[in-house]
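As a starting point, one isolated chain is supplied in C-alpha cells, in the form predicted alone.
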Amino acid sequence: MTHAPVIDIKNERRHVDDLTPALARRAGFTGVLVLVVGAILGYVFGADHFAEQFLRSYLASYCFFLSLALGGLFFVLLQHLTYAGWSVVVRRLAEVVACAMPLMAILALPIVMAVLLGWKYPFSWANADVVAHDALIQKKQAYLNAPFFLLRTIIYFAVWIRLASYFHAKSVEQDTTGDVELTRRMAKVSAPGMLLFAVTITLFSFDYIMSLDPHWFSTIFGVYFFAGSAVGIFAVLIIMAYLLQREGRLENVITTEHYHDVGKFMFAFIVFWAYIAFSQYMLIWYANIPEETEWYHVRQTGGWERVSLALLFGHFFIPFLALISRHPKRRKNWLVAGAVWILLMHWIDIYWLTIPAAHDGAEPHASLHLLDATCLIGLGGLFVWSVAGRLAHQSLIPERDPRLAESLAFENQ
C-alpha cells in the first residue's frame, strides 16, 4: 500500500560520516586482541587439549557469524526475486552484512588447514588413523576427504562472494546513475542466484557441521541451518536499524511499518525453524535407527538436555508468544529486545550443533570454556569491523532505486 505521504530523503542523514569508521577500528582491534589473548590464555591453562578446544570453539563462532552473512545474502536475493518494494530502505543494510563474505573466507583458513594437515579435530574423518579403524567413514571417503573438502569450500565462497559483491555493486552504482535497467538485471540474476545459494548453504552445513559426527546424517539438516540463518539476519536488521536511528540516521526513512514487516519475517522464520527442528527430531525418533539417534542422545545427556530445553522454550515458545500479536512488532523497543534475545538463541543453537560432537569418543559435558567466549568476541569484533567499515563508503539506502518511493510510503494493513 502507498497511501502515506512520501518522505523527502534529502532531509535525512543518509550517511554514517565518522560514526562507523571509528567503530570499525575499535571493533577490529578488539577482535584481534581478544583472539590473541584468548589463545595465549587457553594454551597456558590447557596446553594438552588447546588445539582441539580452540578449533571447536572457533568453529562454533565462525559458523554463527557466517550464518548471519548468509542470511544477509538470502534477504537480498529474496527481495530482488520477488520484486519487493517495501524493503528497499532496509536492503542496503543486508547488502553490507552479506559483503562480509571475503572476511569469512579468510577466517575459514584455520579450519581448512586443520583438515589439510590431517588433524582429528574438529573433523575426525580428516585423520588417517581414525579412518583406518572406521569402516563407515571409509565408505564415505569419496566425499569426506581433504582435497574435495578444500575444493568445495573454494566453490562455496566463490559463489557467495560473487553474488554478494554483484548485488551490492549494482545497487551502489544505481545510487549514481539511477539506471532502472540495473534493477531488471539484479532481478534476473536473483533466480539462479537463489538456486546456487540453496545448494551451497546446504552442502556447507553438511561439510562444516554435520560431518563433525561423520556417522550421522540428516537430509533436512541444510534446511535447519538455513532457517537459523534467516532468523539471525532479521534480528540483525532490526538491531542495525535501531542503532542507526539512535545515532540520528534514517530517523524518518525506516518507519514503524518497516519494523513491523521485518518483525513478521523474523516471527515466520522462528516458526519455520521450529517446524524443521521438530520434523527432523520426530522422524529420527520414530525410525529409532542407532546411527541417527546417537546424535540426539549426546544432546540429551551430560547437561546438554538443559540446553536442548532452553532452545525449545527460548528459540520457539517464548518468542512465539511474545511476537504472535501485531502490536509487539510495532513497538520498536519491544521488537529490538526480542531481536537481541533471538540472536542469543541463534548462537546457542549453533553452539548446540557444533560443540557436543564426540571428543575422542567421549561424550562431552555442557560447559562454557574460556575459548568459547574469546572466539565469539574476537570473531564478532572482526565481523563488526567488516560491516561497519563498508557502511562508511555509501549511502545507507539505495537512493535511486525505482521502488524507493513505494518503500518510503509503505503501510501495513
Second form
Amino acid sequence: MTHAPVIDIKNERRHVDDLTPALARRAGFTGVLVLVVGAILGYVFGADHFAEQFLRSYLASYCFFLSLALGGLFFVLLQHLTYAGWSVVVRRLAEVVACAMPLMAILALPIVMAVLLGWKYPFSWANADVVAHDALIQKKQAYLNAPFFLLRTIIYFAVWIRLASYFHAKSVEQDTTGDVELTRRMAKVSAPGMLLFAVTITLFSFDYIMSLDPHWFSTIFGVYFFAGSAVGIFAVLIIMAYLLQREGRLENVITTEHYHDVGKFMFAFIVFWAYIAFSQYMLIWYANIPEETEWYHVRQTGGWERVSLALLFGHFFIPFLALISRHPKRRKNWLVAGAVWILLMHWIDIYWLTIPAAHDGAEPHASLHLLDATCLIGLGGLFVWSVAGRLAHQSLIPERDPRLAESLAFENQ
Amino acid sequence: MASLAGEIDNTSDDPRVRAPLVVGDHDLASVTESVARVAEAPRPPRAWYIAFAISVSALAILGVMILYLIFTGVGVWGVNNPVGWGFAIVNFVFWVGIGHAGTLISAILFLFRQKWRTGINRFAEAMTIFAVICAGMFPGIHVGRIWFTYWMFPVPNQMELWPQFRSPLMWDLFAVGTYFTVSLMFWYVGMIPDLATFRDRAVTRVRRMLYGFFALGWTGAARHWHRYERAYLILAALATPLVLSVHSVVSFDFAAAQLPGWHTTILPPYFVAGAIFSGFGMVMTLAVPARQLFGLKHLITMRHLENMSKIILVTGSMVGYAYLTEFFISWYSGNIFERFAFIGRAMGPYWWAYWIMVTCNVVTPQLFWFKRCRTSILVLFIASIFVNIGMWFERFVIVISSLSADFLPAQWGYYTPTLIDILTLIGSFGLFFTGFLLFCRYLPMVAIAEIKAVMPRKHRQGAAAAGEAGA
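Having seen the form predicted alone, could you now give me the structure of the form predicted together with its partner chain?
Up next: the whole complex, starting with the chain shown before.
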C-alpha cells in the first residue's frame, strides 16, 4: 500500500462556528414554527381525529430521527471497538449526530404522555378499555403497561445519552490534551457499550414500533430496526461531509477514499437490511400463520402494497445496482445523490413500519397526511438545530487522535 | 517485549502503532522456510502420527457405520416418530456451522482489511472444506434409500420425478453445494502462489510434478499477480454473501416450518452468528496445537489468538442475544405453544442439553472479557472445546426438543440416540481430522505469499525492532 503524503491539518478549515450557529437558529425556528402551524391546521381541519393523527405522524418522524442518532452512536461504538483507523476523520460528525440524544429524549414526551394518559393511540395497549376486551393484550400486560413503558424509556435514554456524551466528551478532551490513554479507555468502554446498545435498541423497537400492533411479534424486529438505522447513519455521514466540503471545510481531510469507504458500508448495510427484511417476510409468508401474516396483510392492501414495492425496489434493488460498482462510490456527487435517496427510503421504511399499524381496527389506507409532512419538517428542523448547533462547538475532526495520521493517509487498494 | 510463557507478546493495544503480525527475528526467506519445512520434512512429528492413527481409526468406524446403515436401514438410528430428524441433522448443521469460519476469514475479514487474517486463513479454509464434506455426508445417508440420493439434484429422469423446489431442504442442497464450490475455489486460488513455491523447492520428481501440476504454471510474474489479486477480490465479494446465505438457508429448514421453537424470524441471522461462533471455536481448537506442533508461533501469534477470542466473544454474545430474544418473544407472543416450547427447552425432558448449551455458548465466552484469559493458551484451548460442545448441543436442542413435543400431546415422544448414532458422530470427526492432518502434512498451512505482504520489514533487523504492520 502506498501512503499519500500526510497533510497538515493546521492548514485546513476545520471549524464551523462562523456558519452553523445561524443555520441552527434558522432550522430550530423553522422546525418549531412548522410543527406548531401544522398542529393548528391539523386541529382546525381534523378536529376529532387530530390528536390521533398527530401522534401517529409524530411517532413516524420521531422514530426516523431517533434512528439516525442511534446510528451515529453505533458508528462511534463500532470504530472504537474495532480500533478503526480509516474512519477517524469522519468520526466526530457521527459523535455529534449521536449527541442529539438529549433532544430526542425531550421529544419523546408527547408519546410517553399519551401512554401515561391511557390514550388509545398511538399505542392501543395503553388504553384500559381496549385491554379489557382483548385477551391477548391482557397476557402481555406485565410488559405492556404505562409505568413500565415509562421506566424503560428512561433507561434507554439514560444509556444512550450517557454513551453519546461520554464518547463525544472524551474525544473533544483529546483535542486539547492529546492523551493516548483516552483512546484506550474509549475502546474499553465501547465493548460493554455495544452490548447495552444492542439490548436497548432492540427493546426500544419492540416498545415504540412493534407494540403499535400489540398482537403481532417477530424476533428479528430489533435487528431490522438496527439495520435501517445503520443504513441511515452512513447516508447522513456522506451528506454531512459533502455539505461541509462545499463550504470549504475539511477540503483535503476527507478524501475520495473516505467517501468510498463510507459508501461501501452504506452499500453493505443496504444489503444487510434487505437480508433481514427478506428473512422476516419469507418466513412469515411461508409458514402462513394468521397471527403473523396480519401484519403484512395490512401492508399489502389499501394502497400500502405500493409502498411495500417502493421499499423493495427503492431500498434494495435500485441502490444495490447503483452502488455495486466502485465508480459511483468514488464520485462525490453520485454518492451524495445515492445517500439522499437512501435517506428518503429509510424514512419511507420507518413510515411503513409505524403508520399502517396505528389504526383502530379499520384497515388503514396509504395516504400522506399534512401532519406527516409537518412533523417530518418540524422534527427535522429541531434535529438539525441540535446537530448544527453542536458542530460549532469544537473541531470537525478528532484533532489529536493517535490514528488521525493513519486516517489522513488512508488509501483503498 | 514481555514474555508470555515462551510467547512473544504482541497484544499491546497502543493506539499509536499497529501491532506486528509476524514476531521474532524473521525475513521473507525465513517465513517461507518455516512454512515449507513442515511439508518438506521427511517425517512429521510423532504427535502427528498419533493423531493420524486415531483419526483414521475413527474414519474406519464411520465407514463401517455407513455400510451397516445402508445394508440395514435407518432403523439402526434412534430416530422415531415424532423425532424423524435425529443425530444426522444435528451433525449436519453442526458441521456446516464449523465450515463458516474459513470463508468468513478469507472473504469478510479480507474486505474489512483485517490483516491478521493472513496468519490463519489458509488452514481455516481447509477446515471449512473438510467440515462441509462431513456436513454434506449426513443428509446423503439420511435419505434411507441412499441409491436415490441423486434425485435431490435437478436432473430429469425417466420417471418424471422432479425436485421439490418449494422445499427448504432443496434450497439447502444448492446453498451448501454453492458454498462448497466457492470455498474450494477460494482455497485453491489462494494457494496457487504457495504451491508454486513448494514446486520450486521440491527435491523429488513426484513432488515437483504434483505441486507443479496444481501450481498452474505460476511464475510470479507481475501479470500473474495482477490477475491473482483481481480474482481474489472478486471471489471475496462473491463469497461474502455466501457466508451469510448458507446458514440462513440451513435455518430455513427449521424456521419455514410452523413448529414452535423452529418457526421464529430471528433464526437466519442467529444461525449465521452461531455458525461463525462455532467455526472460530474450531479454528482455535486446531490453531493452538498446530502452531505448537509445527513451529508456527511466530506466524500465528498471540495477537491472532486474542483477536479470534474477541470474535468468539462477539458472536457468542450475539447467540446469547438471540436466545434471550427468542425466550422473551415466546412469552410476549401470548401463544401457549410458543411459551410451552421454550419453557420446555429449559425445564422439560431435555433440560440438561439446554443448560449445557447455555453454559458453553453464553457463559464460557464471557471469560474473554478479560485480557488475562484472552492471552492464556490453556484458557483459549479449553474454552474453544466448550464452544464446540455447546454448539453441537445447540443444534441438538433445536432439532430434538421441538420435534419431540409439538402441538398434540398424543404425538409426543422421547428421543434416545443409539450406539450407531454416537459412533457415526465420532466417525465424522475421524473424517474431518484425517483430511485436516493430511492437509497439514502436504500443503502450505499458512498463506506464505499473503503473510509476506503484511510483514513490516524484508530483512532481519533483530526481534526488538519488529515494527508496525502498516495501516
